[in-house]
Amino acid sequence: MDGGCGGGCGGCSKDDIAVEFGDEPHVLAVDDNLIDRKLVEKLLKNSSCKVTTAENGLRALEYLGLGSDQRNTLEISKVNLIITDYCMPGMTGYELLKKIKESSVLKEVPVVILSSENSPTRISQCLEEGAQMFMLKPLKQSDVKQLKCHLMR
């Protein structure tokens, strides 16, 4: 599905990036497929952005400081972008979506959620508990184009 960014993306630059970061964004790769995750990483690092990887949702919520065992919001880590894998063992990718939703400090990070079925139900669920795009496996460059558009945000 075509997400769309509004108006004004097609100009997207590594530069302006680094303009509104000072630095590269840092974009969290969620994904239980090895090969899938590093694909992921592999073509948000060829356009200049910091990965960070984790292989399930839990792992996810503790490298963002939402773990179990929890005990300081300090040190929460800043992340411009979450991308994650809708299918995935223990925690799916909409429980994740949700769990960051709730919390008052990680709610307005995009996240971005990924799946190799094109179930318009699971589209529809994602995009109304405020995932910002949903995209289909695998991962392409122009995908990644249009999520750079979202790290402008």
Contents of the next structure:
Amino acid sequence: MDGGCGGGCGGCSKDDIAVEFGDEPHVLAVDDNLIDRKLVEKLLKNSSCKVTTAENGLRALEYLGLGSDQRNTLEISKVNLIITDYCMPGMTGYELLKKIKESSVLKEVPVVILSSENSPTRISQCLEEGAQMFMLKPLKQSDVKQLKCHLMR
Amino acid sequence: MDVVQLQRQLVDYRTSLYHEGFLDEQFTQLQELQDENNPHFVVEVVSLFFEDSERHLNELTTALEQQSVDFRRVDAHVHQLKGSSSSIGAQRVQQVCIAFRNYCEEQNVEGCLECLQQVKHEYSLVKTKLESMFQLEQQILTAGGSIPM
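Got the form predicted on its own; could you also share the form predicted in complex with its partner chain?
Below: every chain and molecule of the assembly, starting with the one above.
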């Protein structure tokens, strides 16, 4: 068995990933659109991930233990990756990204931004703020494979 | 009709939906996500899409009936509809939404009303077609056959 996902994604199969992690990686997926939540959940489950979904930034922060009234939460849910939609009412994915990167506890968690708009300004803005990747919607199975290879080590 | 004929009918029907632009690649992605653990995944997601879309279309109708149209509200609903239709591969619905959003940006009520009519029409078409397709699939399963990919 080679180094798993070290080089390209050629050898990325479900089995490789399971061996790498032991436990299934836990992904938090944030999107205000119900259909997109259902889709991303299935895509991730098909890639042997444990998935939690949140319908907006506030709920996501609460789940992560960063809610406004959660000062010293001991119960922080362990999450290996956060995938968030960019365009959400209230708190955008970008704003959520910033909050996560400002947190000493969570700033190491990779954050991926999803958007239906291929906007270069939006992309640089997110990458500059520390997003690991920016991906276009709608998400495909091959996108999730790529994600796993590059992010979850 | 025997199973083989039904299967052929389904494949032809599906192909026509792609050719006529009702469905795109994304719908294929959806089908590929279905497996033994979730044998009804496509129907479930599409049903969600129907419910969701109808809600947005109703909201859009109301919003555009107002004396003073709130274009941000209209745009918010069109944005959602565009996203959902894109996610399930309902290409023609998605395309109308793109034009719709442009009219919102221009704050053009006439244009928006036109698009609303168009999107309702396209939605109704794709809904009918998907329902027919699901019915065909059900017939095949009932006849003891399997759904061709």
